[in-house]
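The chain that follows stands alone, in the form predicted alone, written as structure tokens.
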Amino acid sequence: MKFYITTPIYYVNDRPHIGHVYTTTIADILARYHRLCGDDVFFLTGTDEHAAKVVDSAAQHNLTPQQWSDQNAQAFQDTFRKLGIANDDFIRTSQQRHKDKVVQYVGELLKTGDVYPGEYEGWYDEGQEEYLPENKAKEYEFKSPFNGKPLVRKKEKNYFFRLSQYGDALLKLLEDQPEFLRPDARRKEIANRIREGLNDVPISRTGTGDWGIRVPGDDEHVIYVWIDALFNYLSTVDTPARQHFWPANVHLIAKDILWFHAVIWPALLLALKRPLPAQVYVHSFWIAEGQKMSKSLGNFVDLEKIDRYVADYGLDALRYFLANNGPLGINDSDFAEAKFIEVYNTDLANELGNLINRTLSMIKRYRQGVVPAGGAAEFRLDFTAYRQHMDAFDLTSALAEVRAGVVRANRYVEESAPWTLAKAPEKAAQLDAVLYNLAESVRLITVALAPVMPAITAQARTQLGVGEIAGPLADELTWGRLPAGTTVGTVAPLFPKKV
């Protein structure tokens, strides 16, 4: 089977931070899983080049838009390199393989009527390159609902796409195929929010130089960049070599741009008779010690202090925090540093690690680091459930089965005292399958996380003396598949506890 799953393409003005770090992040776990469970996969991320405000910055540094899209873009690929991201293209708005598919689409749409030349007025938020319905702007007291400044009331000469005839067709969708748009209650936000009536969308401007891509037939209009945007996902994968991964099986966002990916692209797609993504997903923020992310208050997780945690807790741990702790629902999460140190304490090193740490010692010291034949299995472990929850997006649910399991394990050891055990020559038989147990739940341990935490698994692997995973992972989850006689490597701690 095919996998399909794209992040948002992120905004080429800003550097790196928490929010694109994590969304990367659990789309790459989820990319991984999927390999894992030996599917043809393949996983996007990449730049939005062609706002506005990119030629002002630009100008700003004495660059092109394009040098400085270039010098951006590539901190965001740098910085998805060294977080082990293992994307399979980085797709950049201002390449040509994207804008010329850009321009084919806007060229049909037009065709068949749904881009149309107009005229709009009405509220424009400036720092999002958007207007505003009469209603949302009111609501928001005419200021920007994502930076709080004034909005502009602008009028200008546009191309507009009918959205407006694509309402009941995004309700039927909505109510056909809930799981088009999660968690649910996100489905039912916009849901309701469609039941209040579309408008057309304006989806070009004007007077913006040579930066962007203009409108089929038309050289004074340049395509808005966020349905510039939004066409990544199509074209990238819209190739003779890539066709067969259309359509997504998973747009991973945050809940800012849930219009766009919840209205507008199906509604484009509907209009292109192209067929849809399975699924949008959305995600919520991640918020710092209780309080809302601000540069002002010193609070923001930017790379510096993303490095930071790396540099002290592992990558590995890092990772496992974001997928354990992070807000895949639909409340934010708080990014606090006890709590971090806490679950690095808690889950990794006093759990796992010592789970592993014990086992594989035990083998070392009672065994001649040998693994023996196992005999009746009164203990195993089972992780159905945790494929269960992988498949549904669960990726925390999926997790705690994960820990019951090295729970479980830890608690098996003080249970069946392996060190009393060795002192009875009589209960050598009872010891060999004590010490196989432990160590085919290690084995089983390293696969389910292996997704999360992709160079600690090979480690502990490693030590454990099996070799890279090699699936299908329904095979690999199988109890039992430990041979007997397997070497164990050189023992060394995996988290060393922090205080």
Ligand code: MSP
Contents of the next structure:
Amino acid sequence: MKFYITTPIYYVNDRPHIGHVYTTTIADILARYHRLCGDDVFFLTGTDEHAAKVVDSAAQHNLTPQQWSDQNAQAFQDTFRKLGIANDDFIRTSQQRHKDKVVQYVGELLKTGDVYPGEYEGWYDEGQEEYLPENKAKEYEFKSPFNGKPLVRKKEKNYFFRLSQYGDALLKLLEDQPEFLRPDARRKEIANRIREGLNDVPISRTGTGDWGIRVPGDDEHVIYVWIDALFNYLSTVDTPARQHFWPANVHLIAKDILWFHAVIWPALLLALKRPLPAQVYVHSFWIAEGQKMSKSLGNFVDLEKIDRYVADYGLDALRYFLANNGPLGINDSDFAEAKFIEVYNTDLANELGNLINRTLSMIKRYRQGVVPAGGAAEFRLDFTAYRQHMDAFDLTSALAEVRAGVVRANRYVEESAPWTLAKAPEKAAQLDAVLYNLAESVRLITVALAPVMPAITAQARTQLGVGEIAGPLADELTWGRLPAGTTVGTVAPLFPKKV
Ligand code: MSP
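Please could you give me the other form, the form predicted in complex with the named molecule, since above is the form predicted alone?
Let us now look at the entire complex, which starts with that chain.
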């Protein structure tokens, strides 16, 4: 099976921060999980470069918009590489391969009449690069709900997309295919907004010089940055070698860009008569230390802070925290250092690290480092529920299953007391069985956690004496595959305890 997953493409004007890192890490975890399942995976992230503010920022830095974008897009790529993100491609909207496709798509829409020339006047949020409907502008007292700056009254000749034609089709989509938009609460929210009525939307603008993609057949207008950006999901795989990946299995986004992904994007695809993505999955926001992240409050989890967490606790601990404690549901999550330390010490050091360490140490001590043959199967872990949760993108529940397995295995150590069994020669077979069951638990746990903690699980497997995961997942998660006679390697703590 193929599995195509995307993240939003990030504004190239921003510096990467925990929000971008979060979405991309979650997508990375899901991509790794599906690779482990044996799927043909395509994982896409990238940068959104044709915003008007890119032109201004570039000028302030005495650079061309292209130079400025090159520099900043590189920062995103470097960050993602450093954080272990294994994306299959990185799309930049200023790349020719993308621009050519967008011209083609908009050309098709001009032909069908879904895009037509007209005039537009309204309240414009310059920071967000979007018009606000009159009622919303009023509700926000004509200030940007995002940065508080005054909205600007703007009037321009424009090309419009006939969104008004697609309301019924979109409502039907949400009703017939509820899995198109998850979690459920977001679907209800969007359905209500669609029922309020849809207006045609402007999709072009002037005044950014050469920066942007020209509306075909027009020398003045470039395509509005949001329309240009949404097309990235299609343009990147719209090639002979990759077209089997379309439609996407999931577009992972946050709630800030829900409207564009749940309304504009499917409507554009309907107009183009292209298949729709199977799902738009909408997560919520990280706040930090109990408050909205802001530069002035100093609670912004920026790259420097992220680097510090990685240096202090390891990249995989950060990935675990993001997956386990993040805002995948409809509530925001708090990135608080105290919470991070608690999760690190409890889930990772005390539970997981301890289980691996004591299991391997006991095999060294009682069986000269060789995994004995198991006996009666009085203990086993089962990861069926874990898989169901992973398939439903419910990382928190999937990790809760793994954690429950770790806790059970640790309790099994206490209950079977191998140190007592070791003193009684007639209990040798029983001790063998206990040690085998623990080693096998460790192996299964490394498989289940591999998508979240690729480096740590690889180290744990080296310590256990098993090689890389060969896959597929269904086989790897079958109890009893660890060969007796496996020789344990050098044992060392995986999660040094922190205070
Ligand atoms: N360029 C547009 C997206 C175009 S997609 C066709 C854009 N870019 S952005 O740089 O602002 O990125 C927004 C995305 O970053 C959010 O949807 C989310 O994935 C991520 N996050 C930004 N801040 C976040 C938090 N505080 N918490 C979690 N994720 C957040 O919008």
